[in-house]
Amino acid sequence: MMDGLFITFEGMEGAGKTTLARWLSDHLQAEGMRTWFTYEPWEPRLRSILLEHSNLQSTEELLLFVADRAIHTRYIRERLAEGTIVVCDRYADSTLIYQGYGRGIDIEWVRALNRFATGDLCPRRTYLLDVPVEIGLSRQRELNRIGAEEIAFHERVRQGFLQEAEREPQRFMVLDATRDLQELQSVIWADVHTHLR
């Protein structure tokens, strides 16, 4: 059987992963093909704590976001093996870019834990929509602990990912989330084909 194909989408809060996200799942599905629609953090009770303790420091918030990661990447393994299209609300990224340009610990080894965690899995397409800080934040819908950062955090955030993303170009396709819905999901459509040739 063929693998799958493994997408993710990336961003800072309010840029609109999660709706873009489930609509390409949806569609897919709805095109006839196996997908499955996941999200990070991703184990229930570590995603309770890394969105609502406020409590964690800077190195025990990395580390399990990494033991989440681990966790999520074995399931994503599977559905590949199957042929399923994987459709990723967050990934590998948002550790690097949060933890790492975010909270200021050293890069490369947030690097070397993610590769360790994953196993090297990379995702195929990673879009990254992008979007000023003022307006992402104005769009969240739910305040967790980490949206309710300082606008000095966020800021790091924004360009750290568009630093990874002039570093891996190949991988990233950066769109302005601040055009009309239908309008991205027409480009995200567009490539997506690309891929699945």
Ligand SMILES: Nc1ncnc2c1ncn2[C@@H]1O[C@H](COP(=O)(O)OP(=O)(O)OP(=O)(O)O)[C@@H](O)[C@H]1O
Second form
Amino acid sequence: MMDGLFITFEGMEGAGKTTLARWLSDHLQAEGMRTWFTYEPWEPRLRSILLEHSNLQSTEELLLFVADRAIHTRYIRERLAEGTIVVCDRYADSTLIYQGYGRGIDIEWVRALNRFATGDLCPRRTYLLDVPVEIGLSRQRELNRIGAEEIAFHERVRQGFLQEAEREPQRFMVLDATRDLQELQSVIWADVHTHLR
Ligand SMILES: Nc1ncnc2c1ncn2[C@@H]1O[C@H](COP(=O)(O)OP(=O)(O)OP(=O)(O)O)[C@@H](O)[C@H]1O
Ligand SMILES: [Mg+2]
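Cool, the form predicted alone is there; where's the form predicted together with this ligand?
Okay, now the whole complex, with that chain kicking things off.
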């Protein structure tokens, strides 16, 4: 049985995932807890292919994300077994949403690949930062090839995330990411404490 706590942040480009995930990890650490801030795509060579290589086909992209997750999950499991709180910036939900809802690959097929890659490891809590597409894109710092997608793609992503959150209301907490960072931090902080022993 794993002792650690696995927390993920999800949402579109510019929603605030990296800002809040880093903040949460740092704050838990300041309280004396052992944490690991991590992100996907994770393996450096796969990450650069996935974020920069512009002529990847949907199937190729899906398989590389899933391969990356299989490697990453092995390290996440190790940390959880040591009792570490793992705070991850994007995880399996992102593949389900971007490759499934966004690119149109069969959703159940993507779900099955995720289960295969993760051995069914699932976050205990997922903070979904929901933001209107225009606001997310305007906040995004560096435009990668996903951020350069058409608006309709990002709308499918936003709706996909909300739909998945409805499927698993006990895992997801949907947050209005247009709120002030400080407000979001206090909601997350209070919620995280309900998951700590
Ligand atoms: N609630 C918020 N209010 C105002 N600004 C915010 C808020 N959340 C994040 N920002 C700002 O928006 C920008 C993008 O945030 P961040 O990089 O955390 O998003 P992200 O979800 O990680 O994006 P990406 O998917 O592109 O990595 C940053 O400059 C951050 O300071
Ligand atoms: Mg980010």
